[in-house]
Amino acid sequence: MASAPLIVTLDGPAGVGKSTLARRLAGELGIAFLDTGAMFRAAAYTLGEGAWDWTQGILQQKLGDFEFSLRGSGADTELLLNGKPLPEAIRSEEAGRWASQLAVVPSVRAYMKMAQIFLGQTTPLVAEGRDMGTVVFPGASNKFFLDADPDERARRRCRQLEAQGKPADFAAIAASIRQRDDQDRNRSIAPLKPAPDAVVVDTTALSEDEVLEKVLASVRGS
């Protein structure tokens, strides 16, 4: 019987550096990177503002037209929606807030869970998100939960935006992160929390390289 594909889960709050770490970790391991936050952002951006207030029936119908797939590995992994790369606009703060609103809708979470499980059944991957180790891939042998002080996460986001030549308002970004934290940690469906067997890594005082080294050593030693 063939062994199941390798699955590494990285969970944690907004702005903690999951996507950056997941890309680098996937590159070191030579496998695909699954940005599950991008899946919710893509759905929110495509459906539009207020989609979370639609009836479950309409949402299920719309989501039925979505098909996610992966191409490539490591930092070169592309998440495709209906065969097309995702637009840069899904990375906006607005799209992030919409995604957080949409993520509490039962039919949306059910669809995303099904889509993510399918990808993990067919492709070795590093999956990052909010509930990868607790809900989507509870059987994964390598689970990590990244955390960091909210202000440090806001500073990192500001540096990221400034490097892209975009405006960065620390106060607004910090407020947005705290709002996302409240929504994600206190929602009734799949609240943000570490899996019981996850390795918790506080990244507040660690560099990207130090976090990567810690996680990579744990994966290779398992």
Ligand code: DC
The other form holds:
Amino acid sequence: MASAPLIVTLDGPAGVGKSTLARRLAGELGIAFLDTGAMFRAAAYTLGEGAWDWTQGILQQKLGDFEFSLRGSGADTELLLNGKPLPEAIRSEEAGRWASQLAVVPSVRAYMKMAQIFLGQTTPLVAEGRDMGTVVFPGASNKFFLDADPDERARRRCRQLEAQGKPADFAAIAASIRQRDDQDRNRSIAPLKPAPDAVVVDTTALSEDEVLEKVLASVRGS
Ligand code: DC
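Next up, the form predicted together with ligand DC in place of the form predicted on its own?
Below: every chain and molecule of the assembly, starting with the one above.
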């Protein structure tokens, strides 16, 4: 019997560095990475503000027109929606808050879970998000939960924006991170929490290289 594709799960709160780590880890392992936050952001951005108040039936119907796919592998992996790359605008703080609100809706979670499982059945993946190890890929052999102090996460986000030449308001970013933490950790379906068999990595005092080294050693040693 053919074995299932390798799945490495990375879960953790907003701004902890999951996307950067997922991209680098996928490069080291020579497999694709799946940014599931981008799936929720793309849905929230495409459907627009307030979509979380629509009926389950309407949301199901609208999501029926969405098809996510992956192209390439390693650091060059691209996530496509209906064959097109996702717009840069999904990366705004506002799109992140909309995504977090849309992510509490049962029909949206059910659709995303189905789409993510489908991708994982066909492609070896580093899958990053909030519920990869707990709900979507509970059978994954390598699970990690990254955490860091909220102020440190806000500082990292500010540094990232400044490096892109964009304005960074520390107080507003810290407040937005706390609001999303609260929403993501306390929702009733698929709340953010480590899987019982996840390796928990507190990255507050670690560099990106140190986190990558730790996770890579654990995957290679398993
Ligand atoms: O990882 P991110 O900041 O891009 O995610 C945006 C929002 O999407 C996040 O606040 C909650 C939601 N999300 C989720 O509920 N489950 C996932 N697996 C990934 C993201």
